[in-house]
Amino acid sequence: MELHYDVIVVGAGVAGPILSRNLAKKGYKVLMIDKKAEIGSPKRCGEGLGITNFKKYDIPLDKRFINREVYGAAIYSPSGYKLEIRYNRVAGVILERKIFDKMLAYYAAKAGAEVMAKTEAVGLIRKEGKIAGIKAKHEGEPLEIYADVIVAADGVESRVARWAGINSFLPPHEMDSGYEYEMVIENFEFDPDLIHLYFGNEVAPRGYVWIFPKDEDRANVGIGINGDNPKTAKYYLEKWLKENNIKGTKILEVNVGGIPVGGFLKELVKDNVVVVGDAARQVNPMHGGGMAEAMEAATIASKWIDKALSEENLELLKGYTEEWWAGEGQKLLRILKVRQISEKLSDDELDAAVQALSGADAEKIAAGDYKEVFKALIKNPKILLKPRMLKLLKEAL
């Protein structure tokens, strides 16, 4: 069977549906495919998303996919010092990703895009040396799908980018390993209006343990650690649960996955193939969140695809690479540098840092103003006693 479209999007996570919706609204013939039988399932996510993203990317605040509103975060140092960032307004939501992703695909379909679940890309079609489309299988039946532009939104293991000849190698050190339980929590107090993050080299090497509340006593409890660690993420999560007397006997769901925390693709476009979201490693390397980054990349990419198609000049697709790297890419590189510094800190230094930040401007910290973080740390006498720490901070500034 042979199909023809202006744009084919491979992957219906977050980036794929946003991009498909944007281009369908412009009147382009768009097809989005996803290998899963049910879009959104299984989830591979902590499910937290900042509230500003809904308005910014024109997504309805639909109660069907919002479990809970949260008002900030509590950060815990290895010795239990606490930094609380709390607002008097909703700061974010805990989603139900299985419904959220499906609804994003629905919004794309409602805008005019065609959507096909249980459809796996198995290769590229090349004609006269050029990429002309995608070879796919829909419920086992072979398909040839031709398109002017192909979008790789197929996640961190993106095959489409690799098939197109894009260097998508990711060093093991730039990948985190994630393990998460959705579970009922008993005999452990936590404020369900905040997300909770626990740091420490023995708690979660290079990462953190999180509690993202979905109910008063139900939450996503997960961990991210460096992917090249000799011990597994599950080992560290089970250890933390045991140390905090949290029983792992009411587990509703188990989620496992790799999280890119660096190695952003230099080449986001190759000929007529455009790479977005996790496939391009467009993930915040500090906290491992990728939904907002995927939305931003999809917004930029859809603008340049529209320009390239309307002007019948596919060379214009390269504008996406240039614009993303000039803005978002530079921001993520700065955050990556902060992460590389933070992973060198001892538990004593993490304790001192959390104590120092408790007196800083919490709103600026929450907004990602890392200079504010460094200024607060350098002023703290406990930090100044540690020359190595001071050197690292000055490097970052």
Second form
Amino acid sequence: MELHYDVIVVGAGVAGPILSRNLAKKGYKVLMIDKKAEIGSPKRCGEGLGITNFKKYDIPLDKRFINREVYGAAIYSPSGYKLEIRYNRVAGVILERKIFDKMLAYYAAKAGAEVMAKTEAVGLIRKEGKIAGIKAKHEGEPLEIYADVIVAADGVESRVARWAGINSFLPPHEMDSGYEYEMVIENFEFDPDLIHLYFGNEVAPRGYVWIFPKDEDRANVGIGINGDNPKTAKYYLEKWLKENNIKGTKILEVNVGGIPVGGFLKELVKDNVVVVGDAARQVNPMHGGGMAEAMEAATIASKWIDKALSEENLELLKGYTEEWWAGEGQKLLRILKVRQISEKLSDDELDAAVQALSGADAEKIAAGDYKEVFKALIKNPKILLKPRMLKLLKEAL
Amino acid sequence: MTLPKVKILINREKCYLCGSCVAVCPKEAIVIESDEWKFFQEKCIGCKFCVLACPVGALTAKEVE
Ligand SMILES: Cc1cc2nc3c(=O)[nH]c(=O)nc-3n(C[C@H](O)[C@H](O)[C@H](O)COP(=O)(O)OP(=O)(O)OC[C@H]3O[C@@H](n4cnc5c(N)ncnc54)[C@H](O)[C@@H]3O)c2cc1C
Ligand code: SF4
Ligand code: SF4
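Pass me the form predicted in complex with its partner chain as well; I've looked at the form predicted on its own already.
So here's everything in the complex, that chain up top.
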């Protein structure tokens, strides 16, 4: 079967539906495909999302995909020092992503986009040396989908970008290896109004263990570790659960996945192929969250696709690369630098850092104001005594 | 420098089809299509990045020849 569209979007995670919705609203003929039989499922995510993103990206706060509202975060150092950031208003939500992704696809469809689940992209169509569309399969039936613009929103395992000749190879040290249980937690204290993050070189090399509460006693308990670690993420999560006497006897779901943390794609556009979200490695390298980042990239990309199509000049697509790199890209690079420092800290230094930060302006820290973080750290006598730490901090300022 | 030639073996019972191995493979020697994990020996350069990155340890490298 042969089909024709203005835009074909591969992947209906977070980036794909936001981009499809925005372009369908502008009147373009958009098709979004996903290989999943059920959009949103299976999911690979901790499901934490900051509350401001709903308004920013025009997403309704629909109860159907919100498990729980959270008011802040608690951060734990290796020896158990705690830094608590608590607001008197909702700071974020723990989603039900299976429903969230499907509803995002629904919003795209409502705006006029066509959506086809259980449809897998398997290659590009090239005509006279140019990329003309996507070869796909639906229940084994081959489809030829022609489009002016092809969007790779196909997640961490992206193949579309590589088919177009964009080198999106992700070296293992630029990926976090993730493992997570949705489980019932018994006999372990945690405030279900906060998310909880546990740091330590023995706890989670380079990453952290998280508890994202979905109920008072039910939560996503997961881990991210450096992707080039000879041990597995599963090994470290099991170890942490055991050390904290949390029994893994009520596991409702297992999630496994890679999280790009660094290695943001330089080339976001090639000819008429546009790459967004995890496929473009657009993830916050400090906390590994990628939903808001995918929304931001999709918003910028849809703006430039609109420009390119309305002015019939595909060269304009490159505006997306430039705009993303000038703003969001620079921000994420700065965050990556901070991560590269923090990952060098010893357990003692992590302890000292968390102690020092408990006295700092929590609001500013939460807002990602790292200057505030360093100010607090440098003032701390315990840290001042450590020349190595001071050197690292000076490098970052 | 050439690395020893390996064959990547999968334990299908352990695999979640998460695609981490696809992402870290420099040569597209691993493909997941139609919910099936596939390895292409002729493309593999033996770096073992896939083995390291798998969150559950579903992959092993076996030296060949
Ligand atoms: C364990 C773990 C925990 C995480 N926790 C959080 C968190 O708490 N908060 C947060 O913000 N982020 C989190 N992330 C990251 C977040 O999940 C991703 O950044 C986000 O989903 C990226 O959105 P995306 O649209 O780019 O890709 P995805 O959501 O991965 O969507 C890609 C879609 O493309 C489809 N697809 C792929 N290939 C094809 C093909 N060939 N044909 C058709 N369809 C295809 C897939 O089926 C999928 O639906 C976590 C990730 C992991 C692994
Ligand atoms: S990384 Fe491991 S679990 Fe994920 S698809 Fe590859 S072999 Fe399967
Ligand atoms: S060993 Fe390297 S080249 Fe071979 S499949 Fe694994 S990642 Fe790819």
